[in-house]
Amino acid sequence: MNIKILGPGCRNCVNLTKAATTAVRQLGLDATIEKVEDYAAIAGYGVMSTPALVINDKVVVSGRVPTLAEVRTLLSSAAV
């Protein structure tokens, strides 16, 4: 699994990050996760608000921060 962080490393950014990387953990993913800050890259997904969750080549999340528990979700619904 492909997981991308799209964002300039706001604290926003930042606690996204740490909630993907705590999911993943705990779910038992075999995941990467990459942090993207240029901002071309970022306008290349479509992606005008961030931090936005990237998983797959898939934007499923942009503007917000979501909860823990959300990522989970999100996650465990891709590796199906």
Contents of the next structure:
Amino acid sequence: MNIKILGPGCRNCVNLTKAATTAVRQLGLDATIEKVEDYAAIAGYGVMSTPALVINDKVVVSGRVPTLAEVRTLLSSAAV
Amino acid sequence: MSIAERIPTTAKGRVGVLGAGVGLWALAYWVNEWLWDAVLFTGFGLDPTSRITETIHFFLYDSLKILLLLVIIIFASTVLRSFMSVERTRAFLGGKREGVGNILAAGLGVITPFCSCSAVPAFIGFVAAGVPIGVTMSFLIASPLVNEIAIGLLLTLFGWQITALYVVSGLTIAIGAGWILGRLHVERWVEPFVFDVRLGGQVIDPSLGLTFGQRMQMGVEEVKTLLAKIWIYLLVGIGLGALIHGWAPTDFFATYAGADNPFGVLIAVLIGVPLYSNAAGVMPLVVALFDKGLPMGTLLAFMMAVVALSLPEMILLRRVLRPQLLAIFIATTGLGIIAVGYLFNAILA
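Next up, the form predicted together with its partner chain. The previous block was the form predicted alone.
In what comes next, the whole complex appears, and the chain from above leads the way.
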């Protein structure tokens, strides 16, 4: 599984990265987490509000920091 | 377990949770009225007429009062604004001409949830959707200038007339400055890569598909993160306010920075621009200085200068705007704020 965190690196992006890392560990998933900070690349995903969470190249959350529980749900439904 | 999972899903349960929250809040606000009298005068046996005691009392009372006001203002505005998004705003602005577009952009700038760390992606998104640069700038100016915390605090501390003056003048500055930037054809000072970016993928609108619990959760999270970020500005602001309240001679500021000092507004704006604080940190100072006879126009101009133009946002925007455009942006907004200050001092005198 490929997970991307889109955002210029503000506090929200850090929080989202933390949530994603924890969720991956808790679920025992085999996943890579990649940070995307380039503005053109972020726009390439159609994202205008950061941070955004991208799972397997699909934007699932944008413009807010989801809770750990929500990230877990999103990851496990993408893993099936 | 997150708040979203703990909040009841029935209408009755939701009303109950919100009602209990409002009740607790009102109780704390009411207790604050006499709590510090009891603690300082009865508990510690301090002399209520001494100046030091009075300053401490003012500081404690104001800290709790502003904290309580902030909690409810931030929570309510976050929940309400979770129904709006930058994506939705862009859809509204797409295809609008300048003029009407500037007015709409300034208004949407106030109600759209927007963090300055999203300024660059939003700017790119607007330009890619064909929104004119001047209209985009109206949005970016209005968003911090007409601040929801400032609106809430002004409303409770000074009443609706001053609040209305603030909102209307802030919108006017954002509309005017954006329109002027459009007339100057500042496109040439936007970094060229912006025009090559294509928005790909499917745009996700963050305002859609949220549950009631998730919106409540967003409100609580925002209260926590914002307070964690601004508490130091808040304490410094209230501390200075308490010192001015207790120790500055009654006519000190009125003499040196009163309505009859032609440079009052100018100096206030020049002090305010480099100051990096928050509307919540500035408001206790504004209240204390107003009590000492400083004119409202000067104070509003000072507050606007602090919140509208901040160095961190300029550094972010530098990624998409050339220095020439940044300079014009700062100059038009700054001149607008100065004009508003003088206008209000004349009207309210």
